[in-house]
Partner chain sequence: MSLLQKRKAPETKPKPGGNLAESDRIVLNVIKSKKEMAIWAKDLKLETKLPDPIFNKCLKNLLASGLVKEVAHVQFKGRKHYISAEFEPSKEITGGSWYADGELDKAFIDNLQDICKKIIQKLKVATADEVYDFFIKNRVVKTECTSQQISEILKSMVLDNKIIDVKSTGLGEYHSIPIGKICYRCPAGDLGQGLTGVMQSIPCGVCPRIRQCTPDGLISPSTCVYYTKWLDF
Amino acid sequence: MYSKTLTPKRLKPFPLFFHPFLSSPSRIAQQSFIPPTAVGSTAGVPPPPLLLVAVDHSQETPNMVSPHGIKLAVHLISSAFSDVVSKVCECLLRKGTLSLAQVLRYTELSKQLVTNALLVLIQHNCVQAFTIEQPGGFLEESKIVTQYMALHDNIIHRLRSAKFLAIVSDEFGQECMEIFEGLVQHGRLSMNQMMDRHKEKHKALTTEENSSIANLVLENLNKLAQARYIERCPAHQPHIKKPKEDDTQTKKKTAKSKMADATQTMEAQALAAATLMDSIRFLVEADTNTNNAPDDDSKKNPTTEIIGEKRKHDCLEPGTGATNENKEVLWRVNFEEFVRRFRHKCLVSYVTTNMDSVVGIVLRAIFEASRKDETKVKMEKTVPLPMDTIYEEAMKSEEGRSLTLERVRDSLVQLGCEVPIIGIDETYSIDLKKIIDQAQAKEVESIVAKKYGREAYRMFRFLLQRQSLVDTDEISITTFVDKKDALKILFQLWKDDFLHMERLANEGQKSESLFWKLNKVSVWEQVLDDMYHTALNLKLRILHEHELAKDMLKGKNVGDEVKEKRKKFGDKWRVLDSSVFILDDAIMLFHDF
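Please give only the structure of this chain, in the form predicted together with its partner chain.
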């Protein structure tokens, strides 16, 4: 029932606080009482909470995921877990945030199966639970309902496990990698479970004492937490308060603040509320074996404390933090940090290729120097840094040692900075969004060039520059494409949803002009969806090739012919797998950066 990668023995002690219903069965009874016919009906029955979810397309909610993004996520889940788990996951991805009763209704599975599936998904950080207050009907009191939302991003991160492992292995070596691998495989682990894993893995080699194993695990855990590659699991079930309309406080709010509030969906609020403040999130405590006895002093003796961190969310719900002293601390992979690293790497590699290596060195130095001040992954601009800091940081690297101040300044100009006329307070901030935009545009342009030819590439670039309606003649003249050919290409691009077209009739001349515009947002969304589709296809083709080669791969002593076939299969597999690997970089460029 649980994940294929889970061993029941090791994961038997699912902490009870994972699942809200297990601790309050009466709530389950209350919820499951709602008859299936009540879905969508309004007479006498309060509307299902699904309808209460504000769908805001400017935010990243499960509802925003593109069709093939969902299909890929479902494929990843179904290939790692059972069909029941993937069914529940698909239901949450397609319908949005749901309560247990609604999942039961939509999936038509038994309560036990759905509960177990949700447990697996929560264990693997693919679902986040939160509670909301559902208003009661006539003579009914309002009640607290637990909602489950699928975390699409985290599901897609399963594609990247090998990349995460490679980073940890390169940076911290084999021992850290083993601990980290446990988290990748099992989603969430306590320190005790990590120690168990270590013992099991090395039982043949060592007879170390428990205390030395604990020290070893603790030390490595520390390294990982300091680098922020792992984090304490977020609050398992934060409570989200819905703003009351008659609240006097809201009346006092300005129009601007109201708009800001409106953009935050319930899902975003839940994620924000679940996230622990940074000082706790990466805190490794010496004594984590607190299953039975409360250990109030444990917080007072941290082995690692990240000093100077700001509190991320000021209003964490009381009692929702995972740092409840009575419970074992659970750890998981901190995807955010990896995405940040990948983003930095992508940006440095882009400027190195398209500008020069010195620009890459300078940008890397800026990232290193401003790391502590980054508040989110998608930073549009780097934190303003004084020239001296950038120069000092650049000098730390081997390649940057020979750089002159003038050369660094020149690179900053290449990165789009303006040199202040008066040299006092010389600070620089890089527009990262612009570089990301350029990298994204380059990817789409290469698709257009390959699919429609070099002339279409020029026309596409022209329309991307203009971002407004342009007449066919102007496109043809500017891009040096014959007018008839230009029209053909434009129609083809329009047919494939790359362009928007408008006709303008001229009655005097009995003719009509065609105007074209590139709708960047929708094209970019389509490209991302195609990327998900491509990744899914590559994964399916890998399965297909495996299926074909199943018989051939059996046995050890085989003839030359079979060996040759195996080699061919190996080559095919490598091409497909490396394609998924590089395609994932492109998906991140369009979605995560």
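For comparison with the form predicted together with its partner chain, would you give the structure of this protein in the form predicted alone?
Partners and other molecules omitted; one chain follows.
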């Protein structure tokens, strides 16, 4: 017996606008202008040869940004700023964390241009700077070097600005939305700058004094901070220690060390060092130091003190941290809170659609009751809650007032909870990761069904459930597909890097069997990259349509023909824009949730 493992090279991504996701059965029918990808004929496909170049996917970085994810981020930066800023951003995304000298060498731009570009990216929360000690050469002392890393997730969040604004507007109204809109547009603002924007925006209407304007801005700022929609900016340039190679190589993987794996990389350490404590991160103070030099009390700003004590580095400049040169606190959008709310909404929507509405009400109540206890966005399980707390929270909503205790308990069972035999300590915790996995699997299955057909969908779903090597005969019998047709479909999926194949031969009987297993990690990464690709194509199409309609949109007094063209352009733009919104929900499902 011998075994050969064959892994083909990944094929090119889907071409422009030919992505099956937007035409999947689980999506609305607004994307009819994007045709699904047709599968070519597989008739006469010969068995693949045994001698193929194997690609070791185990060496790939799991958290590495996909190629089209980088292209989409660069396009967003280029559209918002300039080609110089996008070039510096692309350099950091492709090369990783770099120093200023390295950015200058790779981009071949002047120092002034690169410095200005980095300042713009930092201002808009797309780049995080940090310092690290590097050893010197022979008879040279070590030196402190500033490193810059691109924050890909924050760049992609620029796609969701309209969603953020809609949430704030619906919850707090126009005044809070104006403050939040300023943070979305400018990245970081102090309270003084928010006051200046308010005066400029309401110049013709306001006759209020500075104190009343300050109180109004402070009140709205406090509302946004209490809801955690905004936060104080992290430390501008934290200092971290570079881990020694000997320590990282000899360190044993204990249970505690596995919990610290997320902060082992230099970039993760920098982000953790820059993050403020929650008690400071959402603290709104009345003292704004309006255009004055900081007084003695302001020098004892709690943010500055805590950052200094936590880092214990005298090399940082006094102006670094969450304040500017006048020690004013800078604020920015807290993307984490919005992603958490989007995640909750996605989970509730999924269980409501695939189970029933009561299950959705119960899950929403659990999220409301445990919101303060959530420590991170990607919580695998909810915080254990007693039955009385869940029932009381469900009764607060209008839909849940008619629920009985037994109906709530049945919904918890549907969510995968086990009812204790003795109801003395009746607490429940929901496995959120399992629900997310089911939602992701459903989306991928719809893509496979649209691209390869219903028979391929049944085979893909069977292999997804098994998660192990399965013989061709077993796949054919279980999914009710003829063996000859099953082989054609399996080879097509294998060719597209959806499956892993092992060919087992028996030398005595001179026969061989083919075993198949789903490449789940590879498929999920490929699907996410294709989504980034389609989102980029949609954004380019929107930009192209705007360029074509630029002259048509000029002028007010126009004829009926121009009005009809404008209406058609508006309809087309709304379809494209809604497609980006829907696709962004799927991107968050596979990347952020």
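Numbering follows the first chain given and starts at 1. All figures in this text were calculated on a predicted structure; none of them were measured in a lab. Basically, rigid core = biggest C-alpha set you can superpose within 1.5 Å across the two forms.
Superposed on the core, the two forms differ at Lys565: its CA moves 2 Å or more between these two forms. Taking the rigid core as fixed, one finds a CA shift for Val527 smaller than 2 Å between these two forms.
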